[in-house]
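Presented below, as structure tokens, is a lone chain in the form predicted on its own.
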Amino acid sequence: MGTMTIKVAINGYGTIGKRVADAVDAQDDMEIVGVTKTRPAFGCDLAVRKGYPIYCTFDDESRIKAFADAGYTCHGGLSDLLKVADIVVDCSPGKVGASNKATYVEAGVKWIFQGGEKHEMTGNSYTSSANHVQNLNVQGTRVVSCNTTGLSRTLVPLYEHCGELSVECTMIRRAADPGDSSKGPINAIKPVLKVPSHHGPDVMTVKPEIKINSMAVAVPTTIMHVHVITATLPEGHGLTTESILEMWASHPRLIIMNGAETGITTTAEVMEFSRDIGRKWGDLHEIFVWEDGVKLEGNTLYYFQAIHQESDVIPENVDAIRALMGVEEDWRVSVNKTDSAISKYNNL
């Protein structure tokens, strides 16, 4: 493909959207030809701000006109958009993939759905360090949820050491995003009563060998998710603490610090922390691992990670981009330059 610019088409410039469109505009071989809103709201002067021409979702008339009342510029609705798009990436609400996944079908358009969708729906699913070999140049693919994402970063470089896993893994999950004000527990403690949650066993849509169920439960609060985590490792595998906690450190988007040497014993303090340096809407895309929480006896090993459920994604999405479109082989190389160019698009 040389050296040609994808266009990006965001559909759906919500919580997830909005930081997918900041994160593929910050870099040097994509570019953003539009975003869609379903009707004119607060997000439009996010957009507008930023320059992304605003599309309707639907191709109604009526609807595409409520824009221009509402004194915004729309330039068509989503069929005008995939036109002069190479890729969608879909951000909107989960559970409307199949009847989006036939327009763009029809488009001719590559397509990129997140974590809400089934793996049934998409064909394929995708995270940086476990499949992105296997996305090379397909037509569409699923980019998995946070919480699939946060599993595959500290359990594939464990799988590739040991060559085989078995885990057990409880999500503590927040009951809703900040910005949600309709959604609970607002005073209880709710457990996923399906057994097994889908949560882990999603992990094995990326990487089917790695064996793993997972509980879940929602609690009263919206800025993170903690993994509980238990893995069996193999005999022989020849891992120690303080190596498994080197190896997380070499791998990408993992942050490795000591609780009770840094004071960040909590959730609310990771994402102070992310805030403190600087990260936009205080996102934290790697996972966070409390190392003095890691502990190998024998064959198990336990640890504790937490999930910033409205942003590991992000990268995630831009990778699955040059995959689908071919243009970077190398998984590491792909997320050395998302993480290079966001970071300097946010003035870090």
Given for the second form:
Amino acid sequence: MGTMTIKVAINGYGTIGKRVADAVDAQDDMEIVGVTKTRPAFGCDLAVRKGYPIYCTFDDESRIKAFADAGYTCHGGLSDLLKVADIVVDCSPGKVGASNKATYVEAGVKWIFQGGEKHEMTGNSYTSSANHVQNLNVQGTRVVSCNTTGLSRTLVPLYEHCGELSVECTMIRRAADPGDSSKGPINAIKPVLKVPSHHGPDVMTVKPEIKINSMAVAVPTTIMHVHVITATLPEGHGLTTESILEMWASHPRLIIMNGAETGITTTAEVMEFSRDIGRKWGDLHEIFVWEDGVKLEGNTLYYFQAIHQESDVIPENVDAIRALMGVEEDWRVSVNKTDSAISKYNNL
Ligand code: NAD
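Can you switch from the form predicted on its own and show the form predicted in complex with nicotinamide-adenine-dinucleotide instead?
Complete assembly follows, chain above in first position.
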């Protein structure tokens, strides 16, 4: 493909879609050819400001015309957008994917769904460090959820060192994104009563060799999930707490910090750190691990990690585009390219 610029459509310009659009826009080997909105709402102004062509999520004339009536230039419906795209990143709300997928297949474009969709619907799943190669040149995939992406970042390097890994984890989940003021709970802790929860086992869609189970609770916060993880390593693993920290420090998209030394001891301070260093939207694409909360005792590893739910999957979407388009076989090369382009807007 050489120097060809990959033409990327974003279907669903919401929390994830607007972030993926900017991350794609920052890359020199891809461009945004359009983003969709269901109706001429406030989010259109952001697309106008960024210079992304607006399309309507639907093809019917009356819905397309409503954009012009509200003063926005709408370039057509989803079908028109797909005609000018090589690949579509579907950032629609979870579980509307199946009908969208039929549209993409018919249009002959490649497609990427998000973690709200099931692996069974997409047939493939993706995280950069776990299975980039298996996704090379496939027609479509799913970038796994924020939780699965976070678990993969720390567990895949451990698994690759040990050759086997058995994990139990508890996901302490934010109740809603900051922009979702209508959701709760606001003063309760809500256990996910379906046990084990789906979160941990979803890792096996990208790294089937990791044995993992999870339980989950939702808590009244909008900022970050925390994972409480216990991993059993095989006999003869040869690791120490320090060598695990070094392994993670040399792995992309992980931040290791000492809570006692930095004063960053809660998710609120992690997010403040992210704002302090000038990250766009206050996002943190990296998974945050508290150094002083990591301990290996015999074969049992204990640690906590914090996940910025709205943003850890964003760079993975960019890498997934390169995998599907077959332009970069080495996940580390793609990750470096993605992150260095993003760093130009992220003040790294
Ligand atoms: P969102 O509600 O913020 O945005 C979804 C956007 O899609 C909205 O602009 C909506 O108008 C639009 N839309 C509605 N119906 C559509 C349709 N039929 N086709 C196309 N677009 C449609 O949702 P979100 O939080 O951005 O989530 C998008 C996906 O990303 C979901 O699968 C979700 O599970 C996943 N995800 C979300 C987070 C997160 O924390 N928000 C993290 C990781 C993954």
